[in-house]
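Here you get one chain, nothing else, as C-alpha cells; it is the form predicted alone.
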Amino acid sequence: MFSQAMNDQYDIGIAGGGLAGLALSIQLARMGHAVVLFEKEEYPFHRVCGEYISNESRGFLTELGLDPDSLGVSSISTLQLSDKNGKLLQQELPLGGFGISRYKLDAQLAKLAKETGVSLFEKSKVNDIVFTGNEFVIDTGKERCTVKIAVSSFGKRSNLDIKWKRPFASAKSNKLNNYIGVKYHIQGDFPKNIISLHLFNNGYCGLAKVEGDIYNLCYLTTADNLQQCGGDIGKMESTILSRNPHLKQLFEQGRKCDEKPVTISQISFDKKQQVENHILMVGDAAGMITPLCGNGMSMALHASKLAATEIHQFLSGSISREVTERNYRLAWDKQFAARLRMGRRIQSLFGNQRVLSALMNIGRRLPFIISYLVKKTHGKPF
C-alpha cells in the first residue's frame, strides 16, 4: 500500500525515480506545479551505472539543493585507458568530475524532491500510461491518477518499452544492442583522482573512488561472453576479462563490499525516440550514450532542465502540446544528438584492436587528440 494518500489529478506524472526524473520532479514542483512520481524500487538502492560525474553538472546540483562537496563526493582529475594487453594511456580531464554512489545520491534526491513537495511513491511500478486526448492515465497496477503531462524516465529498458513496441527494444541483434552490466562497490588501495577505463575482449571496465573509501567497478560486455562462460559471471571474469593484468590486479586486491554485483542485460546504444504517444522521455529512456563516454550522469540532469523548461511553458499556458513536444524534441537534438553519434563512434572502434591500439599509440603522442574526444562526449556547464 501507499504511505501517503494519492489524488486524482496532477499537473505532471513521472515514471521513475532515477537523475533525470528526480531532477525534474525537483524543478517543476518549485515553479508551482502538482507533481506525482513513481519508483518501482525502494530508496536506497544500487544501480548499474558507472557513478561519476562530469563537473558540468556540479552549478546545476547545487542550484537543485545538493552540495556534492558535502555529500563526500570524490575529486576526478584523470583519464587513465589501457588496451586489452595492459598498454596504458594516461591523461587530464579537460573539466574533471566526481564520483558518487547512485545508492546515496538518488535517495538524497528522493529525499529532496519530497521536501519541495513532490509525491513520490515508491515500490510503484508504472504498467501504463494512455493518453486520452487531452490528459493522461497513470496506471500504477494499485491505484489511478490523470495528469496533465507525462514523463518516463524509467532508464535503459522498462516494460513499458515493450508495451508500446519502441523499435530499440525489438531491434535484431547488432554492435549496438545485447549487453550486459555488471557493477560491484569494492575497496583497496588505488589511486583516488583517476577514473580508469580497461579493455578486454568484447568489452571495457571502468574503476572510479566514490564516497568515504568506496570504489565504483563497473563493466559492459556482450552477452556472447557470458554465455561462452555457461552464464557465470565470476567465471567470465576469471578467464576473460582477467585477460588484461589491471583487471587481473583489481579482482585479486580489490575487497568487494557485497557477495554479488548488480547486474542488468538487454542494453541497447540503438536510437530512440524523445516522444512517445505524447510522453516526454528523459534520461536513458531518450537515448544512452556508451558508458566509455562517462558522461550519462550528466545527460540526464541536463535533459531534465530541458524537460522543466517545456513543461513549465505548457502548463502556463504560452505553449501548446505540439510545441511543446517539438521544442522538447529539438532542445535535445541540439544538445545531445551529436554526442550520442559520436559515442557510437567511438565503441566501434573498441571491436577493432588494431584501430583501437593505433589511436592509443597517437593520443600518446598527440594528447590533445585524446581531449578532443572527450569535449566531443562532453557538453558545457548548465
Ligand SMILES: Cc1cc2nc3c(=O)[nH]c(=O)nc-3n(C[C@H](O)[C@H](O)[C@H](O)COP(=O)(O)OP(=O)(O)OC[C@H]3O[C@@H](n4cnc5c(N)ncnc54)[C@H](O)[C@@H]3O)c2cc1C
Given for the second form:
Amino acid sequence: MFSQAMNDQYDIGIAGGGLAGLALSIQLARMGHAVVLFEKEEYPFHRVCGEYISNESRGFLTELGLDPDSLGVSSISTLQLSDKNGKLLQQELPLGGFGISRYKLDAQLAKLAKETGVSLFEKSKVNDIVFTGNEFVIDTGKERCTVKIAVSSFGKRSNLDIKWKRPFASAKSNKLNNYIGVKYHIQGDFPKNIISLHLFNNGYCGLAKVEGDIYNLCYLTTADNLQQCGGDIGKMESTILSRNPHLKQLFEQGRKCDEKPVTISQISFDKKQQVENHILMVGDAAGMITPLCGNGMSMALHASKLAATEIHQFLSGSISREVTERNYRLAWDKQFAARLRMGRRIQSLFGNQRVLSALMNIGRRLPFIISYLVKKTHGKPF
Ligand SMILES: Cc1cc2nc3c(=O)[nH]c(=O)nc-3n(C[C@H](O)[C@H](O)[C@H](O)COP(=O)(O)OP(=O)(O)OC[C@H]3O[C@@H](n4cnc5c(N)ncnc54)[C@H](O)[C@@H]3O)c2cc1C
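The form predicted alone done, now the form predicted together with the ligand:
Whole complex next, starting from this chain.
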C-alpha cells in the first residue's frame, strides 16, 4: 500500500529529519514552499550526541519558534578538560551554551515542522533520490514523489552514502575514520553548569547536564579499542576508560537511566562534497566536525539557514540550479571549511597522548590558547 505522498509533487524534498533537515523544512515552509521530509525513525527517539549546543544557535532556534529556555535547558558556562591521567584544566567558555536531549529537541522541532505545514513522513527511509534532468524522484519504497530541489540531511553515514559510493564511505581505515560513539543518560550529583571532557587512550568522554535531573554521558573512541575488549562495551569502560580517575568515578557514581547505551559505528571525519548529483548536502552529510569541538549541532542548524536562502531564491526563479549549487558550496566553505580543518587537526592528535598532555600543560599555563582553539572551532551567532 502506498501512502498519500505517492505521485505527489513538492517544491522541495528532504531526506533525514535531524537538526539540519527539520530546521530547513521549517524555514522553507514558512517562506511558502511545499516541503516533504522523510525520516527513517519515529519521534521521539534517542541518538548518539553529547547534547551540548553552543549559544551561537540560541537566537536562530528562538527565531525558528523554539525558545531554548522554554524547554528547560541547562545553562553551561565552563569547560573542564582532563588528560588521560586525570590532570584537570578548567576554563570559562567564550560564548557558553546549553544542554538539551536530542530526544526532546528533535521531537519539538518535528512538531513545529508539522504545525508549519511540512509533510513529514516518519518511519520512511529514503532508498534513492534520482535527478531526471529537471526534477528529482524520491523513493522510500512506501512513498514516491517528485520534487524541484532535493536535500540530503541524513547525517554522518547513511544507506545513501553507500549507494552513491561517496568516497569517505569506502575509505580505508585512517586517523579520521572508524570511530564509534556511545551515549547514556545518567543521574547523579554532578556540576550543573560545566561541560567536562575527559580524555582516555584513543578517545574522550563528555558529561553535560541536559533537562531535568539528567546528564548526558557520551564518548567517542576507535573501533580498535572496542575490538581489544572483545566487543564488550562494559569491559572497555571498566578497563580503558576508567584509567582516567574522573571517568572511573563517573561510571561508579552515575545511575544509568536506561539499561543499554545508544551506539553508532563507522564515524568518519574525512572530507565530503557539499553537492552530490545536484542534491544539496546539509549538516553532517556535508562534513562532520569532531565532537570534541561540540559544534556539530550549531553547524547543522547554520547550514540549514545557508541552504534555505539559496533554495528560496531558486524556487522564486531568481537564480538557476547551477548558481544555487555554486552559491551554497561557496557559502558553506566560507562558514565551515576552516572550522573543519581545525577539528581534523585536533582529532588527529588523539593517537598521540604525549602531544595532547603537552598541549594541556601549555593550556593550563596559557589559558588563552584554549579560548583560541574554542573560537577557531566555533562560529558567531547567525
Ligand atoms: C559521539 C558524538 C558526540 C557529539 N556531541 C555533540 C555535542 O555535544 N554538541 C554538538 O553540537 N554536536 C555534537 N555531535 C555532532 C552532532 O550530533 C551532529 O553534528 C548533528 O547531529 C548533525 O545533525 P544532522 O541533522 O546533520 O544529522 P542527524 O542529527 O544525525 O540527523 C540525520 C537524520 O537522518 C535520518 N536518516 C538517515 N538516513 C536516512 C534515510 N535514508 N532516509 C530517511 N532518514 C534518514 C536519521 O535517522 C537521522 O534522524 C556529536 C556527535 C557524536 C558522534
